[in-house]
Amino acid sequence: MIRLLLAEDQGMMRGALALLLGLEPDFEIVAQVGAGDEIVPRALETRPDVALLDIELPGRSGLDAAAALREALPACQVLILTTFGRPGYLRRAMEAGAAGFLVKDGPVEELAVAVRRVLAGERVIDPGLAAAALSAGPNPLTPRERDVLSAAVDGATVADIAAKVHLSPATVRNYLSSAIGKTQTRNRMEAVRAARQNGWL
């Protein structure tokens, strides 16, 4: 039996996914979680062979959880399953050690095949997304620029951002200016939007 952990914040989607995958004769759903910070503790309790993770999760993103899971339980293969097919997300998932990346709009049979393939040691990546990731190039933002833009998401002032990321307001302005230039936008909110659309945040 292939032991699966499902991480999806939408209860109905998680239940439907568990039901459909549970119909596969060689699959056993050993854990279901609705938040990113529940992934590693539940995986350590249940020892899944494959973890299917959404990206946008409360508590901790699926991408951050993927890296922590690969470190805590290296035998568990990670398959990212998301609505957000963004090239930057694919690149970050691969850097986090994910074995696969699929967009949720595919058929469940394709997902079952992907689970078996990642368990066999293969990488499984949505072909359209792979092509987009190659043409998009790497994330141009530094980790600090990403931190500052992430702190600016809700329209925070420079002083608020500085307090959140523990930098001086002048340094925050420099990082924002650099991020605006690299995203080829006119202001920080446009830079946030562009970075999100590319999966850089």
The other form holds:
Protein chains: 2
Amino acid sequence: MIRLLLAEDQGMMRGALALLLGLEPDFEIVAQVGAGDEIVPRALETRPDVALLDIELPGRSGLDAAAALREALPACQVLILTTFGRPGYLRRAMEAGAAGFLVKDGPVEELAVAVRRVLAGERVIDPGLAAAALSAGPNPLTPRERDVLSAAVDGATVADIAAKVHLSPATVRNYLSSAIGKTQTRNRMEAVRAARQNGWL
Amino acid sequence: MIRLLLAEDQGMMRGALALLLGLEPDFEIVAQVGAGDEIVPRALETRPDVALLDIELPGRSGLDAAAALREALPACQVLILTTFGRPGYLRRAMEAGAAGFLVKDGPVEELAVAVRRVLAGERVIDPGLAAAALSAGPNPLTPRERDVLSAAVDGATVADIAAKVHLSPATVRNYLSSAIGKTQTRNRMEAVRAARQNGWL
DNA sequence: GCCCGGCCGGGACAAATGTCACGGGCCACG
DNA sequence: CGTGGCCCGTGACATTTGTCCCGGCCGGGC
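Next block, the form predicted together with the DNA, ref. the form predicted alone:
All chains and molecules follow, beginning with the one already shown.
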């Protein structure tokens, strides 16, 4: 019996996947969670063989949780299952010790075979995505630039950002400017868009 | 036998739902599509009793397709299934003649019962969402304001927008300003965010 | 008919934004 | 020990953005 943990915030998706995987005769869903900060505790309780994690989760990112899970329960393999095939996500997933990376496009059948492969010690990664991740190069943004850029989503003014990050407005503008330069964009919104696109959040 | 059409762009979600609904003894999935502009043609071919439509689809919005489908095939009931419970979406769905509106949170079991209810002539709508839709009021934006605001996503400059919408830059700024006023926000990004939030895109 | 509202444009102005040059402090690496 | 990178801040500057005027052209409704 292969013991599975499933982390996914969308209730319908979670339920459908659980039902689906439960149909496989040798699979058993031992835990379903809808928030990132429940992953590690539930895993410690239920000792799954494979954890299927979404990335965008309330509470804690699936990538964060993946790293923590590898630490706390090395026997458990991590398979990332995400909507967005962003190069930076894949890179971070690998750095976090994930054994596989699937996007939610692709057919459902992929899922079960991926689980089995991962358990067999293989790594499963979309080849095209791997190429994109390599060609995109590593994250050029410094930690501070990331902070400022993250705080700049949904139209915050410089003053808002400065307050949120506890910096001088002047400094914020400098970081924004350098981030805009590094992303080769023309303004802050394009910069956040580009950074998100690449998974450099 | 209840004949179903399923429109959803995410392959995994589509596959999982199809499998799930196929499990019901009296359901039959007669068509699966991944793009909005395939909905009506496929429906005319396959004559489903109920169409399950996502809203955000490539090619054509599910809401658009819903209206066209009600026109072309009045016997077919429309059930909107979406990630975002935006008040304006619900409103537009109702205006398009949809019989039900479900969000992808909530448990999977809801889905089958919703299909049966819709077929029985009932309307299925989340009560909380209905209240929100009523309290939010109708879309205050004029068509042009919508155009300009839509073109303002991901950091386009005034010149970009003017070129995209074939207007003078001065006019664009006026529309942006009035849209900002109507959404009670401080800049264009907050305005697009607010407008999207309410489903006024 | 007249008025109202949406459409389209212009001009002028304050504020916000993006850029550049410049300082100093800190830590790591050769 | 120097050098380079990141951190944090300042000041000045041109550009962009948001706002408030103004004008005119339509079409629908009382």
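Under this definition, the rigid core comprises the largest set of C-alpha atoms superposing within 1.5 Å between the forms. Positions refer to the first chain, counted from 1. All values derive from a computational prediction rather than experimental measurement.
Y175: Cα shift of 2 Å or greater between these two forms (core-aligned)
Yes, the C-alpha moves 2 Å or more.
Core-aligned C-alpha movement of Q10 between these two forms reaching 2 Å:
For Q10, whose C-alpha is compared between these two forms after core superposition, the shift is less than 2 Å.
I want to check I29: does it shift between these two forms by 2 Å or more at the Cα, with the core superposed?
Superposed on the core, I29 moves its C-alpha less than 2 Å between these two forms.
Cα of D154: shift between these two forms in Å, core-fitted?
Displacement of the C-alpha, rigid core superposed: 4.7 Å.
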